[in-house]
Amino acid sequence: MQRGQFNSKAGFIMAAAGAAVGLGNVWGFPTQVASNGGGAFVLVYLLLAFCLAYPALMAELIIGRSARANAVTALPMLTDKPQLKVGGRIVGIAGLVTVAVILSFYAIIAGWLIAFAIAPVTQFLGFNEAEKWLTTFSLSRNVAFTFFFMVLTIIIISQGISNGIERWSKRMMPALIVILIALIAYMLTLPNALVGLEHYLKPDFSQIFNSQLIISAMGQAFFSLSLGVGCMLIYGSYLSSDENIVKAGAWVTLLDVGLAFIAGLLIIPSMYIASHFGVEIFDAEGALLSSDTLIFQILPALFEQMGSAGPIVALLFFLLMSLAALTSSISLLEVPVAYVVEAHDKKRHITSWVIGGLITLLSLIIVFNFDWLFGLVIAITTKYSQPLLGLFFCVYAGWVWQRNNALQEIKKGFEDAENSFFWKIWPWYVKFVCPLFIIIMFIHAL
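Taking just this one chain, and keeping to the form predicted in complex with tryptophan (TRP), what is its structure?
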């Protein structure tokens, strides 16, 4: 069977940046900044994203393009040793499980955001009951919108690589960037925005070596670049061999980190604007409120204060968040779907609906056991499973795979790779620096 492929380099970059740019950027990063003391977190994050996450991203992309297969098939292909083949399969399968769980909580949050995006429209039309239902965290609303979001995700994935993922990413990503910049331009004209900007951009250097902060920044970087579950590996496997993979990966990293940074320019100043309008933005200890309180209470309270502009800003803001979520959720669903389609020779259309349906069920289990399950699955997958699996991907790229094979793969679209700065440090990085850093952080976290 003919394997799908992205049509162009731009298509790949949009799709992979779409996978990377998601709730992690527009929600996770700004709220982490808020709860980890502002600019210090920004600085550490930037450093880790480029020095730790980018090399790990390249490991996945290069393995993927070389194997032209999903992670479960690709990792065992890197070696002749039977035990290492089995190990590779286990890592791949653990990635599949992790990605399914990530999608199941991701869809719940995305559902809230879509509901909040529709609410201003119902308000405008005068459907007050509907607006109230959309913005209240009831079981019925959460079930309905988790379901709705999963159906959108499944429809795109069932359309395939170039016709589904690439086509939709090329539409949604530019829209997302335009909305983001328009909102920032508007927000920065409001009172108190500059105080927020200062808090965001001025690092408190005493916090920089705070290990809790470093661990959070590392988890954030891994989540944001979609590492450790074979997601970037499968996207790399759809990239043409004629393209310079080092450059393409650098673009994806730049867009991901850049958009997280820019999202911070929107959210942190917005909090201080809200504070100007009398909304409480600090907790009892004097730290900035964050996470869901920030997104679903502080910001809506701010939009309420904006008069006639309020509903429009609210609509654009939650639309932005929903778009970010959708370009990422499709990459999450693609991982198990690609595996079943390739390894078990099934049809993409039916597979998308079956796997998507099973993950929706998992989501609903979380919705019905929200209080104890939601935070738990987020912590297990993003704090532990992802960095640990990311470590194994680096080990397979750096220790198990022949160095020369990796070089030959890079050279396909980048003839002079051997003499490049990238090749001088990357092999060394995935072999030593990334694994060591992850291990140290891991021991520390435990």
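Note that the structure is predicted; figures quoted are calculated from it, not measured. Numbering follows the first chain given and starts at 1. Rigid core (definition): largest C-alpha set, two forms, superposition within 1.5 Å. First, how it differs from the form predicted on its own.
For Lys202, a C-alpha deviation of 2 angstroms or more is recorded between the two forms after rigid-core alignment.
With a cut-off of 2 Å and the rigid core superposed, Gly37 has a Cα displacement that reaches or exceeds the cut-off between the two forms.
Having seen the form predicted in complex with tryptophan (TRP), I'd like the form predicted on its own now, please.
For this one, just the chain is written down, with no partner chains and no other molecules.
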């Protein structure tokens, strides 16, 4: 069976950056900034994104392109030792389970965003009851929009690599960037925006060595690139051997970090604008309200204060968030779909609907048991499972895989790789530094 492949480097970069640029960037990063010293967090994050996340990203991309396979198949191919082959397979399967659970709760949040994006339209049309239903937490709304979002994700994945993932990523990513820049341009004209901008861009250098800030920045840099669950490995497996994988990975990291930074230019000033209009953004102890409160209460309250421009800004903002969620969700669903298609020789179209349907069912179980299950699955996957899996990916890339085999793969699109700065640093970095950082993150999470 012939494997799919990205038709161009631009298509790969858009798809991989789309996988990385999700709610963690547009939602998570700005609220982390606001809670961890403003500009100081930005500075530490930018440093760690290239010193930690980029080498780990390259490990997944290089392994994926070398094996031309999913994580369950790829990791055992790196060694001849039976025990390590079994270990690699276990890590790959654990990644499949983790990514399915992540998508199950991700779909719920994304469903809320789509509902909030539709709400301004119903308000404009005078359907007040519909607008109230769309913006009020309820079982019926959560079920309907979780289902709707998963159907969108399944449709894109069922169309394959070039016709599905690549084509839609090349449409959604530019749209996301245009909306983001347009919203920033408008928000910066409003009262108190420049106060927020100063908080965002002016580092408090006394906070830079704060251990909590460093750990938070490290976690954000690692998780924002969708590392540790096989998304980037499977995308790497679809990249042509003619492409310079080092440059392609650098572009993905730049886009991911750049869009997270640009999202902060929207979210942080918006918070201070909301404060100017009398909307509470801090709790009684002076701490920033939680990120879900920010997105679904504070910003909608701000949009209501904007008069006739409010519904338009609300529509664009939640459309932006929905696009960010969708570019990530397709990469999450691709991981288990690719495994079943390749390992069991099944048709992609049917596999996409079956696996997508099973994950939707898991989402609905969470919806019906929301109070105790939602937070639990988020904690288990993002705090514990993902860093452990990321550690094993680095161990296999740095300790199990023969260094010369990795070099030969990199040289396919980069003949002088052996003499490059990347090759002088990356092998020992992914072998020692990345695992150490990930272990520190995991201990901190415990």
